[in-house]
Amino acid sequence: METIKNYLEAMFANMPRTADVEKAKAELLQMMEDKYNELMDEGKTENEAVGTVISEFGNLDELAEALGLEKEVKQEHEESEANPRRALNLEEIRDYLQYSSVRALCIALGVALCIISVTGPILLSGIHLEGVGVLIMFLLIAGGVLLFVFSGITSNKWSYITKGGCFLDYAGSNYTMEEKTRFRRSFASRLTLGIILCAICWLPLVLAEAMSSLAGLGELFMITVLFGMVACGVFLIIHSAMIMGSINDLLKINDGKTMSSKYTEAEVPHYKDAKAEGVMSIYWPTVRSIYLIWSFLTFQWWKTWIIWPIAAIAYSIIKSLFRSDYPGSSANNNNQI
């Protein structure tokens, strides 16, 4: 019976998301279940029953009139001809998420290298090797730039996923949401640790000032530790955020106006227009940037953390204003197959 349900989901995936389509889909499911149970009672094997049900009820064009969906089926065909879309298979999804993890590592490591690059001149100036320190700085920056370039070049292979030519079917959506659930705890812990490292990075300086024995070279070392803590914190923040962002990008490729969008709407909201989508996509990166800039300019890390609870409250308000709800969206989550 699960095969029949999955087949039904595939049939209706690109249909317009309306109350009439929802009702017709529920009716068709009931018809398929009744036929399946009837065949099983007659002694048919499961494979025979499934094959018969699909052969009798598996063509939406033939069932359109009986279900009252002539207009919707015609609309779906016109939309498919104008903007052909296909379901991503599980292998593509796995490969994309694996690539996204590598890309996140490259970007996060590149940023971390750029941050710690300044520690070369700072630390080696204490032993009069400024030239060597500058050389190390440029080598680290060059390494970071190479990582950025590499991640940019390899991203071209996957650009088709977010350009509107694909969608997630029932199986693909379930797999992606399982991956998100699996990563969510790791994401929270990495993000928290990254923020804590950035928030307490001033402690080495306090320690250096409190201990007169750390004057001179010891103080320079503590400054190096400070930048090292910031680099580690930013690495954790960027790495975890980019992986979660890639998972959400997959979940967002389903058009909110089609039936396939209900598979993922509980995980990723759809917004009223492209402008609202753009604002929400840069919200948290902007908050992180403001937090780090404010913190580095003032070095008042014990105060700047307040930006996070304020940003969270503002995010909830803005999301509720920008979010778009489609017909039957509240009911769909409860009646999902």
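In this text, the rigid core denotes the largest set of C-alpha atoms whose superposition between the two forms falls within 1.5 Å. Residue numbers count along the first chain shown, from 1. In this text the structure is predicted, and so the values were computed from the model without any measurement. First, how it differs from the form predicted together with the partner chain.
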Given for the second form:
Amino acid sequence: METIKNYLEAMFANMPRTADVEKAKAELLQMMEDKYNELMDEGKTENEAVGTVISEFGNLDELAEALGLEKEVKQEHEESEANPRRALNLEEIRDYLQYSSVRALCIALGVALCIISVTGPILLSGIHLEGVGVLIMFLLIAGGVLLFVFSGITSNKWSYITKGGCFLDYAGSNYTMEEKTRFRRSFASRLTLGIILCAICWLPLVLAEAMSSLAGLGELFMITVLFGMVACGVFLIIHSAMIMGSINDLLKINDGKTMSSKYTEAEVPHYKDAKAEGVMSIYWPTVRSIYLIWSFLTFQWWKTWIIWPIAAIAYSIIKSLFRSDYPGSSANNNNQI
Amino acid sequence: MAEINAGISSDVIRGYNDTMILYILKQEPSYGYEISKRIRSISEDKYIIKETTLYSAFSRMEKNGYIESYEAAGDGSGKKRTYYRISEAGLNYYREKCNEWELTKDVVQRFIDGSSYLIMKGDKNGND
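Next up, the form predicted together with the partner chain in place of the form predicted alone?
First the chain shown before, then all remaining chains and molecules of the complex.
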């Protein structure tokens, strides 16, 4: 039955998203399901049943005529001939997500190296080896830059995915959404841990100072710990946010006007226009930046967290204002497969 | 007649899909797959209507007011399905189509090799 659903979804993927089309799809699925069930009851094998159902399905041109969609279907034919959009296969999606996680690792590690590089001179100044400290700092920064460069080298190979040449079919959408669900939990904990590390980075230094009068090496060591914690925190934040970002980018490649946008809309809302889409896509990165900048400038972490609940409330308000409603999308929810 | 089994041209039969569906709905309201099954059994497996053809016909006839659709739980299974029933306008349309077919059959038959038309005509002449 899954094959039949996939087949039907593929047929409808590029049809305009209207109430009529949704109804037609639901009805056709019902008929196919009835036929499939009966064939299975008659003792046919899965393959035979699927083969019969699909061979007796018909074609969409006829349906388009009845639904008054000849223009759209013709346009779609012409468009797909002039500018073929193809469905990504599962292997490609897997490879892309794997590449994304390597890239996220490189960039997060690069940033962490740059942050931690300052500890070289700080720590080694305690034993009067400033020169070596600066050398270590430059080596670490060079390592970071190398990682940035490395992450950029392979990115061209994948740019076609997000540049509009491809779309996610039903199976691909499901696969990607499963990946997202799998990642979501570790995303939340990594992000939280990252923010906590940044938020309490000053704690060891202050505690150590309170317990004993720190002097010389001890203090320098605690400052190094501070930067180490910030570096770890930033690493966790960037790494997890970038992976999540590329999963979301992938889920957004389906055209919002066609039926295929329905597969992923639960995960990625489609907005009214490109401008709204742009605003929403930089919303969380902006909030995160404001939070980190404000926090690091003032070091008043016990105050700055307030930005998150406020941002969350603002987000849901803005989202509901910008979100586009499709005709019939709510009425036909119960018909979804 | 068995030759038709080798493949019925959808172009030819297209004009009469509505007639077949209305004939079935005239007896009792029904739903998509049930109708397609009945068309198949009445035609003794000689005509299998495609799903898209069937739905296109539903959609067109509903727009024209020949049939009405409603949601109902099927026989025993408890599954909600879209049922169709014929309307007054649909009944009139069905009768029109029947007359049209009689006429079509009569005309086309005159051009079919080895048909029984000449005999029929002979009978008619004889009666006159």
